[in-house]
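Below sits a lone chain in C-alpha cells, taken as the form predicted alone.
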Amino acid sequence: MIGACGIVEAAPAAKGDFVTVNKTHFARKGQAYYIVGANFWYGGYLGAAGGVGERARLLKELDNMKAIGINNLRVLAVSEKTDMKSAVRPATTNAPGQYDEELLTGLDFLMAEVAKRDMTVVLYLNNFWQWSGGMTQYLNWFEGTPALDPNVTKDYDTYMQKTAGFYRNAAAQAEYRNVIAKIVKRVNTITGKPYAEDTHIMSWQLANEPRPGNGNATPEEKAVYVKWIDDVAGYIHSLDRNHLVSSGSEGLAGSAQDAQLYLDAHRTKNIDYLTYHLWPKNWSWFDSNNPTGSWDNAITKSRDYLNSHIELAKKLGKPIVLEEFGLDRDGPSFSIKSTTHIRDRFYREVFEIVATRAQKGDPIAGFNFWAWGGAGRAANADYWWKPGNDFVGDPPQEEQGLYSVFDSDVTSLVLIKEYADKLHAIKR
C-alpha cells in the first residue's frame, strides 16, 4: 500500500519468512537454510546517496555476489566517530545522540536491494577493535580516557583489558542501547518497512568480536562479559520478536582460550545462535613469509578450531556460523596483481570441512568469509586507507588488499560458487 509520504509500504511479513532457528539448523521460508555469506562491513556506506555512497557500484557488487550464490552479508551498521586514524571517516554516530543520517539512509537503501535479490544480512552494532571507532570511542566520549589505537601504541593486551570497561560502564551502556533502539526501531525511508519487520534482515548482533578482556581475563570480567551478553540480547528481543540475536564472538580466540566461558556467554535462551572466527596468520599459525614450513602446522591448528566448535554448538543444541575467516595474498602482497594459490588451498580446506559437517546434520550451518572487496582499489603506493579512496574487505586499520577477495580474483570466485551450490543443495 501507499503510505502518506508516498511512501510504498509492503504487508507485515509473514513469520516463515523470518530466518529461524530449528533446533540445530536455520530455517527460511519453511526450508533448511544456509548460509553462504560475505562480509561487506561498508556495504551502508556505498548505500548513501552522496559523499561517500556509491550506489552504482554497491548495485553491481550485490549483483556479483549473487551470481557466485552468496546469500548473506554481513554488514557494519554503526561506527562512531573518532580522532583515531585507523578508523573508517564519516561515522554514523558524531557524538552521543547524533546521527548521520545520509549514512543511515544508506543503510536504507542496501536493504532495500538486499531485499529485491532475496539475500539476508547481519547487522552488528558495536565493534570491539577501534577501525569503526567503536567501544573504545564510548569510553573516550564517557569516561573523557583517549581512545585507544593498538595501530599506534603497538600494545593490543592493554588495549583489550581496557576497552572490556566498556561492559561496566553505565553512561556507555546506556548509550549503546539508545544507538541499538535507534537501528533497531528504524522504519526504512525507502521502502516505509520497519526494520523491525524487515525479513531481510537475519540477526541483529551485539558487535564486532566482543572480548571479555585479554588472555588474561579474569573470573570477574568473564562474568561481566557473560552477563552483558545476557542482558543485551535480552533487549534486543525486547524490541524486535522478529530476528535472531548473536554475539558475534570469535570463539575460543575471542574467550580467553576459554571453552567454559564460552559456551556460558552463548547459553542464554537470548543468543539464538554461535559464532566463531579464524585466523591462522592473525593468531601467528601462519607465517606469509614461509608458507611452505608452516602450512602443516596452520591447517592442523585450523582444522581442529574449526571442529571443535561445531562440537561446542552440539553440547548447546544451536546452529553456529563460521563467520569470518580469511588469508592473505600470495608473496605475501598487497598487491591485486598477485596470485591467490595458498588462499585458494585455505579457503577450499575452510569449505571442505563447513559443508561435510553440514551435510552429515552437524550445527555447522554456513560461513561469511572475509571480505568482499569487489571492485574496489587500493588507490596508495602504501596500500593504507585515505578518506576518499575506494572502500574495499580490509578496514582503514589493515592494509588495502591483506585478505580482500576482489571481482578479478577469479579462482576464489569460482571457489566459492563451487561450494555455495553444494550448501544450497542440502535438504533437510
Ligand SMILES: O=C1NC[C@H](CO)[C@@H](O)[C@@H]1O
Second form
Amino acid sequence: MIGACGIVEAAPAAKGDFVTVNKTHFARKGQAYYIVGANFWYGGYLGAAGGVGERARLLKELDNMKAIGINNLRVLAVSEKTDMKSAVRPATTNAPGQYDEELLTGLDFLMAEVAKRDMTVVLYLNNFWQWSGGMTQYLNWFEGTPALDPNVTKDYDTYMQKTAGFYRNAAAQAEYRNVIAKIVKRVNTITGKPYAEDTHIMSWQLANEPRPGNGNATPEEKAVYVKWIDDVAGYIHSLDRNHLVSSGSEGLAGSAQDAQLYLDAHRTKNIDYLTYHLWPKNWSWFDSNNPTGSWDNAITKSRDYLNSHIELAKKLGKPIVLEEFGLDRDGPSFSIKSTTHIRDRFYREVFEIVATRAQKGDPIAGFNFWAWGGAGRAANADYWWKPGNDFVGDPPQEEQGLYSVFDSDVTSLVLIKEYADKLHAIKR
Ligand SMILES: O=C1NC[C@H](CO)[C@@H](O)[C@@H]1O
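Return the form predicted together with the ligand of this protein as a structure block, the form predicted alone having already been given.
First the chain shown before, then all remaining chains and molecules of the complex.
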C-alpha cells in the first residue's frame, strides 16, 4: 500500500486475519482454527540478540515444532527480577519502570519468526508462581513483604494466600498495568509492526495460572479475584481492539475447586475464551513411583476433568483450550535417556478426548502440551537450572527434564503429529 507520503506501508491487517471467536469456536482467515500447541515459555529469551539469546536454536526449535503440526505457542512475555532462588534470570522487568530492552527485543524476534511460519502465540503478562518473579515480586516491591520462594519454604498454602494479595494492592496493579501497556502498545523493533496489529498474536493472557488464593480462599478473596479478571481483561481490550484476552486459569484446580467461581470469573465479556490445565502428578492423582497402582485413579480423574470443563464452557458459550498438561518420564527419571511410555499413554488419552469432542463440535478448541524442551539439555547432575544453562520446557523451579518433550523423544513427537493432523482436518 502506498501511503500519503509515497512510502510503501504494510496494509492494515483484515479483522479476519486475527484469531476470533465464532460462537464456541475459533476462526482465522475464514476457517475454523484449532490449537495444536506447545508451551514454550522461554521463546522470547532465545530470541534475544545477546546474553541468554540463542537465535539459531530458536529457528531450529520453531522449524521442528512446525514440522509436527504445531501452530500455536504459549509464551512468557514478562518476568520480574527477584531474589527467589528458583526464578529465571535475567528478567524483562528489573524494577518498577526499569525494563530490559534487549530481552524485550527477544520477544520481537520471536514474533517475527513466528509470523514467517504462520504460527500464533498466546502471551502471558504475569505469573502466579515464583519461577519468573511474578505477582509475589510485585508485592515485594510495593508492600515490602519478603518474596518467599515456596521451593524453599515448602509452604505453598501460605505462598498462595499471600500472593493473592497482589490483586488488592493498588500500587502493584498500577505498575502491572504500566507493563501491560508497554507490551500491548509495543512496536516490534524487528518488523516495525505494532503488537496490537500483529495477527500472529492469538491472545493476551492475564497471567500464568492466576488463583484466588489457596484452596481455602474466602468469599471476599474470590470476589476480589473475579473483579480483577474483569477489570484487567477490560483494560487490555481498551488498549487493543483486535486481540482475544484469556485468564490463564487452570480450571477448578486453580479456582479452589469452586465451579461457580470459575464460571463467575470467566462470564465477563472481557474474557473471550476459557483455559484449563491438567496435572495428575502435581495434584497427587498419579504416583510416578507406583504407576501401575495409581494409573486407574489418575486417568479416571483426568477424563472427568477434561470432560467436565468442556461442559462448563458450554454453559458460558465460549471456546475452551486445554493449554497445559503433562506427566513425567518412566522411572520416574529426569534423564532424556529414559523412556516415555506412560507419558505417551497419558498424552494419547488426552488427545483422544480433545480430538473426539472437537470433531463432534463441542467447544474444546485445542491443546498446548507442557512443554517443548527441544534441543535443550539439563546441564547439572542434580537437574536443577543455573544461569547460563540451556532453557528447557521445565522452568527453573522444577528439575530440567521433569515434563519437557525433547527432540529425542521420538514417540512423543510422532504422537503429537498424529493428533495435530486430526485437529487440522476438522472443517466447520
Ligand atoms: O504453569 C505451570 N503449571 C504446571 C507446570 C508443571 O508443574 C509448572 O512448571 C508451571 O508453573
